[in-house]
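There is one chain below, alone, in structure tokens, taken in the form predicted on its own.
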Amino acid sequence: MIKVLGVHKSFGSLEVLRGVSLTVAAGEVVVVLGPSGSGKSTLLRTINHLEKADRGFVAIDGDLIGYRRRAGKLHELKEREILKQRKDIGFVFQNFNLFPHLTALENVAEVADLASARHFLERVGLEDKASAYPRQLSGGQQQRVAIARALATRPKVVLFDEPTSALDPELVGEVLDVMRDLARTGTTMVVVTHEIGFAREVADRIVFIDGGVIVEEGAPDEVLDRPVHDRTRAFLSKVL
């Protein structure tokens, strides 16, 4: 469902991704772990072309993101065509990114019709908050609205960029519960998170990234309990 092939990305002289390749199967949940500055968020942003890779390519369900082949050559898509592609890629940000002047229902309806917006608000347990504005919602509720919005385009994959990092600890659980439910229903997910318990419980595979490269990947019990690489062991010793 997701194929990342040899992706490089630099910001000025700082090389953030150094030839990352990753494949995610349909219905698979992949959790990406790594220290701050390792390239995790940049990897997600290149998957949906919020950041254009300097080299390498990303494909979703066989379609190149940001490009089209014509007469054997690659041509860069225009922004409106890229926006159309992004409907297949739900993205949940750290800081919710809701419109403050719109209600919960209206925020979701920005990307879908009202009936779908109501359906997905109900799916995240917030049908009773449809008329509330973001300022009237807790952080956990705001993030659940953001998840409903990400789902409302009925995407093929959903990317989560540290979705609980901006939440007070007591609100983390309600967001993780929604994500667990998505995983159980077979949603293809790539999740950047420091929630190790969630990773152990829900992930089909854990990818550890550091210094812009994938250092180690495998089943949760392999990576978390029997890491092979020193960098993985050093990281886990600080977070477990």
Contents of the next structure:
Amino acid sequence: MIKVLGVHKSFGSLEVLRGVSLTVAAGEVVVVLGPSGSGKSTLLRTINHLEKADRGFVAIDGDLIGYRRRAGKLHELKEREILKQRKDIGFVFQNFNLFPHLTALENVAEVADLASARHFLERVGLEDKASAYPRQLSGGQQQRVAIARALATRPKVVLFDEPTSALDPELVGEVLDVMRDLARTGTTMVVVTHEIGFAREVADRIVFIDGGVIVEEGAPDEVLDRPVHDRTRAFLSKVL
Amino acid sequence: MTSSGTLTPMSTKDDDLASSPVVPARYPWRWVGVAFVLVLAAQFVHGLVTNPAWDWPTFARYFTAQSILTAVGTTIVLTVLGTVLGFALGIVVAVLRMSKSPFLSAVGWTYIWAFRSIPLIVQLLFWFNISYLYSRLSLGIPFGPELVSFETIALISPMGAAVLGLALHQAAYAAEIVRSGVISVDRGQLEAAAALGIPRFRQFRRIVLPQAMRSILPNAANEVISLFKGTSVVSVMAIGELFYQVQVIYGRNARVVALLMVATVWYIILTTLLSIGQHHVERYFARGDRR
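Right, and the form predicted together with the partner chain of this protein, after the form predicted on its own?
Below is the entire complex, every chain and molecule, led by the chain shown above.
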């Protein structure tokens, strides 16, 4: 369903991604682990074309993101068309990025009609906060609104970029609960996180990235309990 | 007694602490300052009232005279048209200037460069005298046949020239104010809007502009107020706005001070109204900021 093929990305002289390929099946939950600076976030951002890959491609259900193939050539899409493609890809940011001048409901309704906006707020358990502004909500509640907003375009896949890293420890649980619920109901998810417990419990597959390449991937118990690679072991010994 | 270390030895008991009366800090110099300013203000008011040179009877006679009220109306019309057209065009120029297209960006930059470089009064005189440069304006195929043409002097009246000059001048400044507001909006907001696939124009109108308004408004209010008083420049074109009108009157009756006061008080009243309006509009755009 999602196909990432040989993606390279450099910022100046710094090569952040050095040929990453990854396939995610429909309904699958893939958790991406790795030390900071390993390229996890950049990988997510190339999937929805917030960053344009220098080389390599991303396709969702066979549609190339950001390009169109015609007569053996790849044509860059215009921004308008890329924006349309992004409706298929939900994105949850580390810093929520809610629109501060809009209420919770208005944030979600920005990309959906009111009835479904209400439905998605209900889905994350915040129907009673519909008319609150982001500043009036706790970090955990803000992130749940952001998740509702990401779901509101009815995407084929939802990408989570360290969704709990900006939260106070006691607020992490409520956000993970919502994500757990999404995973259970068959949402296709790619999650960059440092929550190893969540990864073990929810992930169908764990991908370990270091130095811009996928070092190791497999089922949670394989990667977390019987890592093959030294770099995976070194990382896990620090975070477990 | 963990707290005793920072207290005087006399009050080591917490009970003492809880029952001790609190003496608020006093600032005697504030009262000295207040007294000083009050005396100055009283002297000034006394001078206004007792010095016959202010000529209050003449002030009273002209303050609400029909010719002055009409002139105030003209000043307001110039301000409103200059503001509305200036900011409308200014938003367009700001969007051009921030465009990813190098061509559009250069167009925006050039506009701002040109209209900030020309003094307003010079520009106004150019528009006023445009019919000397081009006596006829026409629409048609470039370098080809004309389709329609007009007498410039019929098309651009002095009032039209004034509005045109003020609006074009204002647009250059408005564009930079709008741009400064837009670049003050957090990058994450644009990323979120882009990630949600919100179309560009809607991103600007629904997400960026309302947030940019917070920092645009104080600057914009400054601009409107300075434009409002800046309309007095238009008096060089013999348009009957407030400043021109009082000049005409004191040219006739030589009551210069009293008539300048008429204009001054009107400028103060209207600026006050604008400032009150600014306060309310700012409060509206700060609505997401309340706890």
